[in-house]
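Shown next as structure tokens: one chain only, the form predicted alone.
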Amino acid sequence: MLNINSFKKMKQNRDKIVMITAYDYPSGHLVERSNTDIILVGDSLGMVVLGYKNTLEVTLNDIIHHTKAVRRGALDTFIVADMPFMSYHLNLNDTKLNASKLITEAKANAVKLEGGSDSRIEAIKAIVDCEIPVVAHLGLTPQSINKFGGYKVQGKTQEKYNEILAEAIKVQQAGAFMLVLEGIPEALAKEISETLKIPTIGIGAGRYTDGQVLVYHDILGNSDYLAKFVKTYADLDKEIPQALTEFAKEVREGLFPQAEHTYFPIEEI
């Protein structure tokens, strides 16, 4: 298995890590299969597999619950766990309990937080405080969509440009070992990567980050909605219902099942 030296390593010599996002065991299994660098169990399963709006009603004990299983699925792959909403922000020893269940109980390697904020750079320390590596996520951070006012791409002004740099810079600082871009001019993503020490992934930030990532569901075009940034490698939203509709065909014809899928006294075999 992959760890936190072996994407410091991966930066330096220009190699370039892959990141997916799955959120159950046949989705990790398959994910390990494919030889992806780091699994992330991120609290977009809210809308992409529970049918939430977006990420704000995801629970602590929903990310342990889709943590373990894609842990059993993925026995040799870096697993990242997503903190969810309000589970990092209270204070300090909420926020390293939290922290530890994912790690202890679901099997994660390391934790993502989303902000660069003061708060949450306090965070990241704590955390990392605990002995627990931190991926940090700057850019759009969709537990920030009522702040944004939607999903909306951030840094295009100066000011926020430099912000989010200053924040990219300061999250580093804090111990993070890992940050993820997401919906960010390229230049900016650019200018990140090519700053700080630690690993970059991009999510719609374009081309020069040090990796990259996509949720599964997004990539075998099995999804009700694809960003801007999305490319689609299969069609399975087109596939999936017609292998279902012609089940259901068979079996209203009597086609389904024939002798072959039928168990027979041994007498008759």
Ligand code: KIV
Contents of the next structure:
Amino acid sequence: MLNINSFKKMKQNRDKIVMITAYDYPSGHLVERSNTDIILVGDSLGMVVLGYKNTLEVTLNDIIHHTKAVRRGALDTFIVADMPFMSYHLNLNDTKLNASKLITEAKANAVKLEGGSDSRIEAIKAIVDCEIPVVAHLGLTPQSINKFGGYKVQGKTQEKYNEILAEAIKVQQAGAFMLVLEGIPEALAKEISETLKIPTIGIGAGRYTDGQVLVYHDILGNSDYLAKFVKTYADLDKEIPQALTEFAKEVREGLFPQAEHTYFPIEEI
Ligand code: KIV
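Follow the form predicted alone with the form predicted together with the ligand, if you could.
Entire complex below, previous chain first.
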């Protein structure tokens, strides 16, 4: 299995790092079979698996439950588990306990948390101090949508650009081993990626980050909403209903099951 040193080397060698989200046993297994470097059990699971409008309702127990399933399907892949909204905001003791559960109970290899404010920097330091690797996440952080007034690209003014660049330097200093950059202009992601020693993973952050991440259902075309930065590589929104409709039709027409799908007593074979 790859580890945090592998990702550092990949950046040094300019080998792109591939991260894909997964949420359960089958998606974990399929992502592992696709030779992906890192699986992220993202809190996007609230939207793509649980049907919530945003990520804010996802609980620590949801992430634990889903990470355990992903681990059963992906025994050999480095797994990052998302820390959900308010699981690292209240105090450092809760933060450390919650992060530790994602490692000891859920069997993740690292945790991810959003933001670069002073209290988020303290949270990163506290978790790293527990020997737990941390992925930071800056830019359009979905847990901040109420503060941002929606899903809005961040870092477009010079002031915000400088703020995100400064936060990126701070998360590295706090001990994060990787940084996800979401929904920011390409030039900012490029400057951060060239400035930092730790690898950057982009989503809607252009072409120059050290790796890319996309949501499993978006890649497969099985999503209610596709952002500009998504490229789909399959059309499951079409193929899955087609297959299910075909099954229903064959049942109704008496075409399924056939003899080949049926058990018989030995003497009849
Ligand atoms: O929850 C998630 O899937 C994420 C990625 C979009 C980076 O945080």
